[in-house]
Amino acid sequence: MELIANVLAVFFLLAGVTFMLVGSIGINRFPDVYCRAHAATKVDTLGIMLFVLGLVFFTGLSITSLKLILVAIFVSLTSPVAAHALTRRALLHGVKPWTKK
């Protein structure tokens, strides 16, 4: 049974760091403040929740776990929420969208 966790910890990790990674290269080349908070958003939520999903995996049935489990409820509460606030602000003081020329 511990095996079958380990393992289970080590993909949802790998998981993690990869979509973080992808992200992050995504945060980089998208032109405009909107395309790249909705990149930050995905990588907050997801990659996040997918590495604290792996850290519970490798803990166990234990505190530990449980706060693990209300950090990755707070980031996925909270990120969506402040990407939007930051969006919505930078339209109203006139950043404008990305187009194609």
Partner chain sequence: MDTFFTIVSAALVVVLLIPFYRVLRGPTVFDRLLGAAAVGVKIITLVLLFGLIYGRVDMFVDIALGYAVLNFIAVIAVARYFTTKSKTRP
Second form
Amino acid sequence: MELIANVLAVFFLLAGVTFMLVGSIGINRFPDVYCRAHAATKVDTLGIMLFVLGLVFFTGLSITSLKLILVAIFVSLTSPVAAHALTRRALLHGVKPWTKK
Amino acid sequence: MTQNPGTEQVQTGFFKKYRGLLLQALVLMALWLILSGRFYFEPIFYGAVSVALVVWLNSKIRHIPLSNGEILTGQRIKILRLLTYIPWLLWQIVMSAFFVAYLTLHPKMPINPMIVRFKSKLPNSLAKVILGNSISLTPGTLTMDIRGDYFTVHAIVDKVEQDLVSGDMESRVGQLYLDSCTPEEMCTDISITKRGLEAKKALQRDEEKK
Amino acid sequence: MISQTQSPIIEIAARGLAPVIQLLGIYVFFHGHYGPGGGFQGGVLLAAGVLLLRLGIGASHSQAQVTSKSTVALCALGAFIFAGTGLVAILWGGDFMDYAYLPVQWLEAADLRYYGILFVEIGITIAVMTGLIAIYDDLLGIGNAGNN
Amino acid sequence: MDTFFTIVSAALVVVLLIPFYRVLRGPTVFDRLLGAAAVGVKIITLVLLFGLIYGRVDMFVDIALGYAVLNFIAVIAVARYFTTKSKTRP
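What's the form predicted together with the partner chain like, now that we've got the form predicted on its own?
Following is the full complex, with the preceding chain placed first.
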């Protein structure tokens, strides 16, 4: 049982780090600020959720793991709001969206 | 700003009037218990005092309307339907992360960004906010602006744009407030812009109309 | 001045998250005995909660919660609580901030230290929170933050 | 297990450095801000991982929560008070 929990935890930690790596690459690879916001919002949110899930498997179910889940909930609530605020202000500021030729 | 209940007011009226505040206090008390993690008298007493202070501070701004003139109190969300909506949203987050990761790692990066504007028939601002955040978390779409009933959404490929304007998610959000709503009637007046300059002009046209 | 026109997402997110952030600030303040935290950090988080409302629903609307006029006075009150506790300890025969000498009869020395620290931390929290809000309001020129 | 945590935290630091390129390079200020927010999210996970390494997760979670709050408010504040070129907006 201990072994299964540890294997799951390692898997989820590595998955979270992988998703955050993909998000970071996306921030550098996409052509304009709106597409970059896609990468920063969705991929990073799933990355931190998986990471926290891995940490919960390590610590076991307790008050501390509830607080860990609270961090994940907070980040997943705030990241779309932050991306919305940024892209809205970029649109009003006049940053042109990149389009295919 | 705060309205004291009259002494002759009956009990049910009190609960009906302050349902929002009581819910907020309960949620904050649960949050305090999770944060504190000590279940004896003194921390819980401090927690009760803190929750009372925070609820009192925030009850002062409950009656201030939003910038579009809407008052937030008195809207009932259907909590049971919210509980069924959240797992679907989590599944959508997983889907969207895999989708954007696929787009990122694809060597040619097959994106075709566009700006979709549509009119939604959601009844109030809170529903619009839930829809806007859900759009931001579902595959390939990002809410850029909400102005009145009009949503401005950045979609990254053609496929997600079709999913968006089919109105599936709008009807799911609409069911949180309305009794029945079909996907067809929720999402109307769709216009798609594939060039950046036109989108900004459309926004400015809206501004001048006001 | 800044226009009140704002996207409803930011407004409602500010209204919904501000109580949570304020409660987190108060928790950090009370948590100073057991882990990281204390007056200054709690005050910063409380000020962050108030400033989120200032940003989200507009500076003039959020005056209903904490007015700009009261911030400087409350900041002075916090500093007064902090310094006054120390001075009272001196007057009753101890050193500065020696809580065991506070003139409260019905508490023992250990309890007196515990509650003395708590009282001083309350002063620090109020001073930091209202001081930061007063700096923000003064920089933007809202209301009559400083009487200058 | 400690070796594994060390490797994961080193990987996280590398991941954290990638958005810094966007912060330094970004053509507009919004790109820089987006990169900074992405760095913030990675720092939250790094703080949680340090909590696990030092065996004090309950202590580091509070720091992570505070960091998340300040990261969010920083983005909102800069996005709100960035001066706009458009004539119709203030």
